[in-house]
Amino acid sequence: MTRLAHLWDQSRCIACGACIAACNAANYGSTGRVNKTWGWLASNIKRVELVRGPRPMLFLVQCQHCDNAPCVAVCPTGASYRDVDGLVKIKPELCIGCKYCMVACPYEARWLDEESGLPRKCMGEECLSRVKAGLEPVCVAVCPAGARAFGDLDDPNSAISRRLAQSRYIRLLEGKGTEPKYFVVVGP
């Protein structure tokens, strides 16, 4: 079987921004548009900043690709689904853009394409293609800090389940039940 997953090093973060762009460069043609959603260009990757505590925190967030995940579950037409790689994934020709996808997702993950009127996340069109010839998404192949990593989860050879062994990682929101496969790693 196979599990696929991000992983997303904050220790080794530099916070420069590279995959956020080229997301935006390989599944939305570095157009101006905006993510009003998320108040950001069209991307699938989301800036979180948090100011207040001890010491500013920065996270990265898109989709999850959750083994128990809420939007395929109030999906009403079945556009939300879990592939057999394990990722989470739309059919646009199903969709009909009630949105419930986006409401139920407790990351926020999801954004609204105002030009199509559907829902949007990670992986895009560009990335699903670069990962089924056995490429990595942009965002990982673009960063310069090596803080992110993509693979199976269930082959202990890929290149995320070494660092999985070898790191210590959260997963976001964990008490909600939806198994992200999303892991964000704190330190060695």
Contents of the next structure:
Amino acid sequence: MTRLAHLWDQSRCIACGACIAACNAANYGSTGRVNKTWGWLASNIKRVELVRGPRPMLFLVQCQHCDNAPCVAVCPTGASYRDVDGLVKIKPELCIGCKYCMVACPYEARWLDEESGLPRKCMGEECLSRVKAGLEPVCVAVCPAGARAFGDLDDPNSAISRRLAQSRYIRLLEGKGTEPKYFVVVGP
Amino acid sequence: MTAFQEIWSPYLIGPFLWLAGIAGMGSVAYVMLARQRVEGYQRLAYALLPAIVLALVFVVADLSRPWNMPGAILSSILGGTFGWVRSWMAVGIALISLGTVLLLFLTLRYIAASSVLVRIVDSTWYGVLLVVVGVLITIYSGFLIAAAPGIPFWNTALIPVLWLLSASVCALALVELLLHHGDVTRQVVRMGVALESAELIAVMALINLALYGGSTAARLSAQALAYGSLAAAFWGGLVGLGVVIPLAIGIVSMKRQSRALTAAAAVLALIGALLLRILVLQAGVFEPIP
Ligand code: SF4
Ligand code: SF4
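Let me have the form predicted in complex with its partner chain next, following on from the form predicted on its own.
Now the complete complex, all chains and molecules, led by this one.
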């Protein structure tokens, strides 16, 4: 089986925003259109700042490609589905824009593209075609700090499996039972 | 604080849930009154079709791809991906379509009065179907939001129960407004007092469980309603005007009836049920990460 997944290394991230901008450029043609759902730019990666101590902490949040995805379960038409490669994808031709997937996602990982009416999320079309061609998603390719990885969790030799084997990591909102496949590395 | 959810417009989905409940429990009330041959019960039939059609208008108005709906639904049914038993939205599409057809025939029965229609619509099985579909539509309108795990405040079994109670209050209010006369009013007032008391308890339980439960997001929602930015609308509008005053009028009316007062209580109860849905939707927030 294939279970493609993303990794973001918080301990290496320098918060330059290159991944966010690259997602906007590759998947949304560098549009200046606003992503009103997040009050953000048209990108599938959201920056969440957490101020709990003397220093703010940064989290980059995106679709977790949950193995047990609520967005897939609630979609009335099957427009949101889990593909054989383990990624959660959208079939635009089946989407009626009910936005049920958006309120069902505990990570608020989907945003509404007002032009097409589609709920957008990681991965965008360009990234999906890159992955199909054997390339990395753009956020992984452009990261100057090597803070990102992508690959098959079921392949012990994939980039992501090797990184996970050497790191301490967490998964976000694990208690929700979504079985997320976005790994946040917090240290070696 | 995390922003209130603005994905579903509370001013479109709130009225949708309210009208679906009115059409649903109104159908149950119609069948009960029709069986007892209560004078003027036919009037209720004329109110139910507009309610379900308006519900559809509101829900479609919130879709971001309404033009894609007929094709997508048809393709997903033919392609086997329609979520008949997986998605409450799909269940709702099926139930509301069936409800609309049933209520259309019910209305036509009174307008056209063809003998075939009269025989079908007045049959026992049609009445049973109307009751079952009406109750299911009402319950569905609760499960629709309760089954959205992104918003913890909604994600509770109390919501479908609360929706059922408040939709039943709406159905009684409709009966009161359309068919005011002696015996019926006495029964309606008594049932209204019981249902409004239960509704009040359920609303308080919803807020309390969220205030003292484990989810940060649910607590933020309950705080917004109990003493935050939505408190005035919650206490003044929903609890005060929408539940407590109709309840008080109901208790007084059990002893001494006044047409004007019971009608005012019915209107307030209807407004309260609408406010309940709008406020619960509005108060929803996502769980903060991490
Ligand atoms: S993170 Fe949200 S959008 Fe992505 S798979 Fe999970 S539930 Fe679906
Ligand atoms: S908005 Fe589209 S993808 Fe999301 S649940 Fe509705 S039909 Fe499915």
